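As a starting point, one isolated chain is supplied in structure tokens, in the form predicted on its own.
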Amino acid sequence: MAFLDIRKLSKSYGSTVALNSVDLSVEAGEFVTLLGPSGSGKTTLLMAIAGFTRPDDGGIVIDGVDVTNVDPEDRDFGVVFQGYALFPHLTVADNIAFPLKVRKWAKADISAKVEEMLSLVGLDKLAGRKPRELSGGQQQRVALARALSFGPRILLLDEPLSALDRSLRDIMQRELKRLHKETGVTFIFVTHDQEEAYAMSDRIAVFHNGRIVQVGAPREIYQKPASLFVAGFLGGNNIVTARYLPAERTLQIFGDCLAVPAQFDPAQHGDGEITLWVRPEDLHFCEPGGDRYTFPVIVMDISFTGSSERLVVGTADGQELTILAPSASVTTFAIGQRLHCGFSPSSIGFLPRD
């Protein structure tokens, strides 16, 4: 049995359906995130893991024990939240002190604990500053600090990085990965952003409609989507229509006829229109020719994004593809330019019939 086991969760709120029939199993020490977008179902999960949401079928089970109706304060959960809650009034010493205090821990524990917890997360030099006094990194830092003081079985993290801009964000995703490998403790991690999502997690469970719609490692949910949902939310692919014609063995695509690669399976795939998908940063310009599957393109829009430039094509047979490219190799091309693309047949996925 897993650590914390999940069984056919429901939450509806009138007609609106939260959760339906949700399952998921995480081991002790893992760090699983909750990916989704908004409205999906991910927070509705945390929040009845921590017990502020009663579930209206399922059961929550932790290390054999079943908690479904047990109160959030009796689960010995740590919660940060994505306002991080912080008591304004209180130093950031007392902050982190107060879950303690509650539990009635004796005065020199206390004050050993926050020490710790200090150093723990870089702030030994701040103890004595009220929130207001500290950036959010900081903020967030002693929310961490205190969810994690008394000890929790379960860390639950509720969007805590979507306030910090964008280079914040990247030091304090490497903070939580520091912080999950140096205490141990079961994270769950709610999140949008996908790149988030890959860079912190043992694994990731991808919502949709209330339901969990795939599991698995970072690498394997990107590089194998197993819907079209998925394909389609994780990573920007480009979602391809074409047509297999099995007499040939080719598929009718981009107004050309291609081979068909070593990885479709029609009994898998389908046959006659099927659904596939293509990276971004799998096309590239190239000539005709070669071991590259190639067509031509028109040049449709161009969007500088720092370090490499996002280009929108259409094809002959009217499908509209995303491409990535380095900035110094797209400085010559303008919009209504026509040119070829390509890319290997390898890189090509394609999704279940269904």
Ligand SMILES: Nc1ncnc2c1ncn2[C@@H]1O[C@H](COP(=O)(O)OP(=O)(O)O)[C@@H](O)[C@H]1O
The other form holds:
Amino acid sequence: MAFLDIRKLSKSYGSTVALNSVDLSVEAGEFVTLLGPSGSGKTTLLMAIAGFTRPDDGGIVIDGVDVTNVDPEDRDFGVVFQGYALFPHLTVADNIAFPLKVRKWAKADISAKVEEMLSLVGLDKLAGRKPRELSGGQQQRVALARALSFGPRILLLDEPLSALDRSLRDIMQRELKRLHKETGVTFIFVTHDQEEAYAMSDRIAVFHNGRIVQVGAPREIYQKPASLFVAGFLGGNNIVTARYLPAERTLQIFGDCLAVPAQFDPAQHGDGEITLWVRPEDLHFCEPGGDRYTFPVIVMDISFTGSSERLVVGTADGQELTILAPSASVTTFAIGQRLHCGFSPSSIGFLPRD
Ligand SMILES: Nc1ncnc2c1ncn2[C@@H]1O[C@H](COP(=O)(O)OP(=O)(O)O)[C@@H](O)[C@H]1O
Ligand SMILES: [Mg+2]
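Output block for the form predicted in complex with the ligand, input the form predicted on its own:
Below is the entire complex, every chain and molecule, led by the chain shown above.
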């Protein structure tokens, strides 16, 4: 049995179904991210695990013990919220000491632990400051130290980095990964940002409308999205349609014909109009022919993104594709220009028929 076992958990608010029979197993020491759009049920699940929200149905088992009806203080989990929720009138050291005082630790143990936590998050020199005298990143570190000080079995983090700017977020992502490694605590992390989820997690659970629609390692989720929703939510994928012609074993796509790739299975993917995805970074401008499947396109838009150019092209069958290309390779391109574009047949994925 897994360390944390969530079984058929459901929760509604009036007519809103926030959680719809959610199952999730988490191993001890794992870093699992709940990823999904706003309103998909991530916070509700996190709060149910913490014990702040009572589910209508289903159960939560930790280490073999059913805690579904156990009060939050008796679950002993650390929680970090988006807004940090530090005590404004307490110093950094006293904020970190707070959960230990509540648990009636001895004074000497508290001082020793606070010192250890301050050094773990690199705030040794700021122990006497109040939260308002700290930057956002420093406040976040205090919140993490406070949530970890009493040695929780699980740390629950609800979009803890979403208020930070990009560069600070990158730093805090690495910081969180280091804390996870050094403490060995099980982390359950909520975000709506797929890149953040990819960068940090052992596994990702993708949420949609109160359900977990796919669970897997970051690479697995990226490479094998299980549904149209996951394929569209992750990574600005191009979702396009084609027609499968069984007699010829070909796909009619972009106004042309392609021999069906090995990964296509008519039983699973459909035998008329089919849906597939192709990633912007897997599309390349090239000469017609060769190993790739190539087809004519017309450039509709070009925008500079910093590290590359994002082009939107139109195909002969009226579909639009986004292509990411190194800036240097497309300097002479112009809107309205006709070019050839291609992909390796093995780089595309087919979605299951509904
Ligand atoms: N306390 C509440 N009262 C009423 N509706 C709620 C409450 N909490 C969450 N919801 C609703 O439940 C759904 C899931 O919310 P939430 O779990 O906060 O989503 P997420 O964290 O993924 O953005 C949303 O439709 C939200 O409006
Ligand atoms: Mg939320």
